[in-house]
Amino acid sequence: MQFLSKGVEKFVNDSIELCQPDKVMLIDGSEEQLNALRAEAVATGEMIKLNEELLPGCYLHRTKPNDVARVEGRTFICTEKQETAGPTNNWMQKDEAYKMLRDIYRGAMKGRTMYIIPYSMGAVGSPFSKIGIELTDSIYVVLNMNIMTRVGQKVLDQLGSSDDFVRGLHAKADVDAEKRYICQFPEDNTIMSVNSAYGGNVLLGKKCFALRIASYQGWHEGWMAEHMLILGLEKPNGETKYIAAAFPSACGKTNLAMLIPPEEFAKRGYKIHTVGDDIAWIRIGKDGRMYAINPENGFFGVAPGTNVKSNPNALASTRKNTIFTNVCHNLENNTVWWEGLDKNPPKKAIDWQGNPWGPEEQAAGIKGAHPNSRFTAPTINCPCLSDEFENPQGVPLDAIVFGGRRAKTAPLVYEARDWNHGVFVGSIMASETTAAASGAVGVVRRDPMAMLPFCGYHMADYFAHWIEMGKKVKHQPKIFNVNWFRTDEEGHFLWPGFGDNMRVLDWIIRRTEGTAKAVETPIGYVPDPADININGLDMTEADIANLLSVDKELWRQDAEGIEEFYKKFGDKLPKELRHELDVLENNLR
């Protein structure tokens, strides 16, 4: 195959020789060859069409039951040397690694077709993106990677003859666990997933490229990958200020994303604009604000508990266009149903794992829907969707906000004293255990700026670029922490959250206008509890109090866990996190 690109022609061609393909098929990106595409996979069985007056141009498919989710286990950061993936990262030593999983591709597409996927992360052309190519024998693979990502011809005349691009070689081999690996390789721009056909192992732009290599290509050149949903919060006169937000799974990034102001916001004229829901590309501008896209093109997102109360703009993102994954099939009129999609569930219907479920199924408790069921949705269904989604030049960042799941530590929301002090905050990130996830309920887990999985290299370095790039920005995000799950004595969430948020945001904008008061804390600046609208809650100024008050003695305790955590990263700890913690305790005494 001819390309103009010499780096491509032998990534590809070296690929074609030890995977030993069928055929080979660029993909140009034409609707044609994406509707021969789609037929295809509906006459294998590969993907089931659904009603196309409910819900046009939509598909479903189902995973294996072994491969349903991202393996953290079977991931790994592939290096020279295992200091460049630190503590937090499973490592396994370059050459290795290239020669245990040569083994395992050898021969692995025999009688299947490769299909080449040349795609942009971002805009094709902005000066943010960033290219790569995959090389996958998965149609399911092509078909989302076309939601995700720019894909095409356009991308490889942009790329033109440079070699500045991100392997990555997909192949579902036997879709073996055992055999099931997701690996990094950071230092060669390269990425090789086998044995799986689940989307976060496998679109190889989400958080393989966007993130784990992305991040260690932004410490290189001086920008940042984060795992940050991106909004803009337009106020009534008609000025809008942009925000990004980190938080672990199961904290709503994507309902704060995509969030609806309440009543008493929207009748003055506040909306919300939603830039991205799960990744943020950010770089200094020339006027020294700093400057946020978001790489991908559509939502991949989970789909049980999205509704029209959870998340109306994320349902009817849905409607068109979308593939879902692993969710139940409603035989009734030819559509898809979801535990926590509304309170009717189909009487005749197939599970995620392709067996017949009905009432008698429900009654004995088996889900319809995998817990982590998936819709691959494009971003240009979102009602809600930024008119600057497109900008090749990214939008200027106002506030940078990390959040958590925390019972009883931290305040509804506080403000970092200065950027240093943002990045501790950052850093000690943390999440309380859900009765979701296996294991104790309640337990502590850190994982800073929601990156703990997906930071390429590290993460003292990655701390480290953090405190230089501020030292770069002439204009600095302020920096605050938000959590939204504080509760009472009876576990009972003491915070409306959802749209309600929107009182919360309010006041980080007004904050970073210097409009609002806020009251010296130990551990940053909370709100003046007049400070937060409540009109329209049930709530009054004592509840906000309550909500924003700090318990020096829990907030010891929290200390001990982060100078634990922090041993982990021994003298490569930055001197700059360690102050902020010695401040922290001095504060508490």
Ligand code: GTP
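Next up, the form predicted together with guanosine-5'-triphosphate in place of the form predicted on its own?
What follows is just the one chain, with no partners and no other molecules.
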């Protein structure tokens, strides 16, 4: 095949020779072509067309039960030297990885069609944006990429004869979990994903490119790729402040990004505008502030727990032109259902594994939807999408927020003393694992900046890059840490969360403006309990004080865990972070 870009031409032709597809199809982005693919996927049973009246343009897809989440154990950073990937990544020597992978890809598309997907991360032509070419043998991937990114001929036109694009080769092969590999080659702008057909493993623009490859690019080019939502908080005076927040997978980014303020705030005119729910690319603007774009064009959101109360905006986003993956198929009206959607589970349904499902199965504790089942919804469906979503320059950040799932230790919110302390706060993040990745759920692990599974290079270099960026930026965003997940002795959440998180955002914004009070503690500034607005909440100031308490003994234990974690990085750990840990230990003495 011929392309204006000789790099694209070589990549496509080499891949055709390796994978030996029967047919090759260039995805031009036209509705005719996409409709034909939808019809084909329905005809082969790959996707199920849902009720056109209730869910227009929506489809259901089930992946194999062994292929329902990211696979961190089989995800590799492949570089010349191990030092580049660092101690927190699985590593393979890149030439050895290419050799091993070529054997798996050889002939893998025989009898299948290879689709060529030109896509742009970020608005086509924005100075922030980057282009990728994904080759895949999966219509599901084509249709998801068409929602999650900007796809088609317009992207090739933008690329022109340039070779500056990220190569992504995906083959379902036999969906053999033993031969599954998600390999990133950051030195070569290349991704190879094989033997999976599930979301984060195969929608290569998302975690593989926009975080693993892009974080490495950002390190070299002076910008940052982060696992962050971006939201605009509009105040009654019409001014909008922007916040980016990093929480690990399935820890509340989509929910916070689409938050609906409680009555107490709504009646005064506060509004939240969604810019992004998962990924932020951050650059320093000419005015010395940090600017962020959301490089994606859709939401790949967790379905279970999404309902009219918890996240009406997310639910509304899924009512048309959405692809559902591994949710429960409601046969009563050919729609979808998942745990936590409503108290009305279908009597006649098919579960995420393709088995009949109804009241009996439910009573037996069998789930209708997989805990990591997802919706792929276009951003334009979101009722609270920010007017700035397409702004090629991004939005200026006033605050950066870190957070995780901690039953104890971390208070509801605290503020870092300065930028370097904020980098420290991000670097020591810990959170309970979730169903978003295969493996045990509920185990506390260190997940710095929510990037442990997504940083494409040595984590100590990544920390150093954060510190460097702080030096370069004239107006540093303030840095905070939040924890919506503190529990009592019986394991009940102490904080109502969801819309009420607005009360914490309000304090954060007032801190950036210098109008809210705080108390100094060994770990940083926490609010004066009286400064968290609890009007309309069934809570007392004493409850808030409890949520904000800093238990020195628990923090001493945490500091020991941080010492252990930091040991991994040896001499490469930036001295600024070593200093912050010394300060913390001293404060706790």
